[in-house]
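Next up: just one chain, as structure tokens, the form predicted alone.
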Amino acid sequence: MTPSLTWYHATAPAAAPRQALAGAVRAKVCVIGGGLTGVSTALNLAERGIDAVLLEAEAIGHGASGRNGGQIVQGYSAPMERIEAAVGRSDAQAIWDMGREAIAAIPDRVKRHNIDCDLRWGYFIAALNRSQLADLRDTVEQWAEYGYRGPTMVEGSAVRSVLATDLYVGGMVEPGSGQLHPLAYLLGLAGAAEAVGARLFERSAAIEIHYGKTVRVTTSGGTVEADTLVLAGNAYLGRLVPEMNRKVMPVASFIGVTEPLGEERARRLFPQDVAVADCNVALDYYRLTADRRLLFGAGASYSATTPIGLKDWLAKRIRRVFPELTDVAIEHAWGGLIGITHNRVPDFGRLAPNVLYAQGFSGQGVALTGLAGTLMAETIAGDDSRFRLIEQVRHLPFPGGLLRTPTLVAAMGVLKLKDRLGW
């Protein structure tokens, strides 16, 4: 799948292209990846006075951080009982609290760096059947056990107080989650990182890594020598680091943005102006933009295949939720890759004492990437106590070789069937 530019790129504040790496440079830390994980790491390091160089293969925000749904989601893609089974109740509580911290950091960063990114709060997780509704009730109870009591449940006709559709049987209203323009947010963080001393290079793909006490990263135009390496490419890291590649699966998702709906129609369809996701494995996720367009995402393709006639495919998904939107054109459509792990818990770890990585945010990276940047900077600064909490979660590799994609496509087909049957 060849990435295309997005509505975010068309509407984000203009950013002058950054220089490509040329020649040899020295830094305390080299970061590979110019998305939210890498930029957050570089910003946190520079704020601590640690010299950081960041290498991005394309432009800042070319990957998932410039093409995701812009949804800030509470918690983790994995249920907390899965995390608790891996690390114990006490450490699971600490990991939950760090997830809450990751969300709280977003408005703090927005205010501190004066980032105009359309940050809004309010979220609705929608149930398509009674089984999903029961699971959401369990989630509300589970989160309360971890100290978070924000969500409330709605059911039946009460759904229309949140969303003007008859598709859902109920859902969870979650005031602590929200939405933003992810590329504008990322570009604001990148500018903040540079303002405190981080050096960011674009069109500087890492093509070779030499490990050792000093790490050397080679690009087509130069080299970076550093004491520590941070790998922050997630699903876009490719085969540069095979031992990481086996533990994360790139999954394609697709987004369309309509022409403006108009203020009256937008208010009627979204009475509470919430961001929305349903409970299916191959979920729909959508929200209003600041200028009252519908931004609608769908799909989960392990084969990374773009549907033929992407705009028409997305339009059918939109009409399933809002049948009245037959007259609204989709003006922008694109796809991108999400990095998922086998257990849907983010994979934080070390390939060597001086090589850290974070990947596999499994659809909840807008907030958790910021946490990754904070924890990796803390570790490099000398305190890895919080990084170790998540690092201890064991991650199984996905099937390898020629069977990797066919096996996962078949598994996804089974899960999608369960969604349709309401199991």
Ligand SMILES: Cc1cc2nc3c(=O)[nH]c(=O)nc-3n(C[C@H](O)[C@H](O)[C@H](O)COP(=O)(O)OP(=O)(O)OC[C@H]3O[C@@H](n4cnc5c(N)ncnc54)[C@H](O)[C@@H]3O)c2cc1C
Given for the second form:
Amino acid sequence: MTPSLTWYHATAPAAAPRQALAGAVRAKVCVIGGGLTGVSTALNLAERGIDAVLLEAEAIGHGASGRNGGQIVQGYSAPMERIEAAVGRSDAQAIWDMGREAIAAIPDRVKRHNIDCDLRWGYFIAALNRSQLADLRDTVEQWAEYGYRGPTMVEGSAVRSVLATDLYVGGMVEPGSGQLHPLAYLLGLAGAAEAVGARLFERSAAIEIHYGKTVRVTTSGGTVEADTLVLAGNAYLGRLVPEMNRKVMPVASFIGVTEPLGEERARRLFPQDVAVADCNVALDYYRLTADRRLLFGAGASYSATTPIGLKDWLAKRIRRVFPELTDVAIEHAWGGLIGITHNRVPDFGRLAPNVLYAQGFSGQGVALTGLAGTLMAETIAGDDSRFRLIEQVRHLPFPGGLLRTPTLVAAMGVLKLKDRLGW
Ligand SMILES: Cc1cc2nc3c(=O)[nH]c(=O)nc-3n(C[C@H](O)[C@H](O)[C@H](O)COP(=O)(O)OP(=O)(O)OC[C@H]3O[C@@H](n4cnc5c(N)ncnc54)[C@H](O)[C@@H]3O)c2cc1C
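Return the structure block for the form predicted in complex with the named molecule; the form predicted alone was the one displayed.
And the full complex, kicking off with our chain again.
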């Protein structure tokens, strides 16, 4: 038996492999990428009666959507003031509201399509030093200005009411964010998309794109001709579309899943059963699974290399938070690529009037990919007013060529130092 790609793949409902594209196919829209962005787009299109064909290079959920921390996070990876500086207060409000809508859409979808994906609410953003705590207080105030008053702050010993650790000086308790089994969620959406007529192909990598009034996408087994193309390959798209590749940096992050902790210990470590992320750039993010394992993510590394002895590396990160977990084995470990933009705002755009894309969710794609799917479907159906709100945010390219990786490793080194010193 081949080992599962991730713990998610070992525990998601079994899905029969889908067919690879064979021969010539015609569709209104061709979507490249079978993660949450591509599948949400196909689902939203099919619900509007728009015929969509989706091509996935491997299997649905092979990319970040089937490997992530499963954390549903409020807002955007960029602070709202950065978005406000880019688009003005009133459009920033609309963008904030769409972020709220993206979160609300998850329980809606779960219910509507009867998806069993262990959806739970409650989140804790942890501060490792006073400077991070002050930033979190500012965030609470800023979100309140945008009309969201969910979070509260805890400090000092009160952290222990949320989490059994002394590592943090305080943090933000955020009831409107949460967690789920991302692959089960994605496969549920994929089934829902097929149920309303979308055609999903696996093991069908797009190897060539011919742009024009009719777009033609070629795989090793066939071609798709379509009026519109949606590019949803994010950090896994590679160099297929250089204009997009320049604006998104693939950053590696790693996750380990322990053996079950047992109900009593799990409840003691996570008295409020929240998902957690700290404020570092190379952050820790973790939560309990339904069967009470610790699912612990750590990153990020711009070098995109896997740490030697990944399980030991993760075990060390876990013990920094919970020193008592010396006796717990890590049963699954894997890595994945997060697509980061320069300003941490997602990059939504058009390469031509009939070629749309969304990428660079900067670590917050579990919710925002759903928004991308909705907005791209709206645009293709004739109303791009909401897509344009995010599209107007400008994105700087990352350095290219030989400078690309060394520059980012250096940048990451500075940011890690900042984490350590609490600047
Ligand atoms: C380890 C890790 C932890 C994360 N944790 C969180 C988290 O807790 N919360 C959160 O909100 N976000 C998190 N993220 C980010 C989140 O997973 C992503 O933002 C989101 O899944 C992006 O979805 P996507 O569909 O755009 O891309 P992906 O899910 O990466 O899907 C892209 C797909 O396109 C396919 N593809 C690429 N090229 C081609 C081609 N030429 N032809 C056909 N198919 C192609 C790939 O095989 C892939 O399946 C995490 C990411 C990682 C890697």
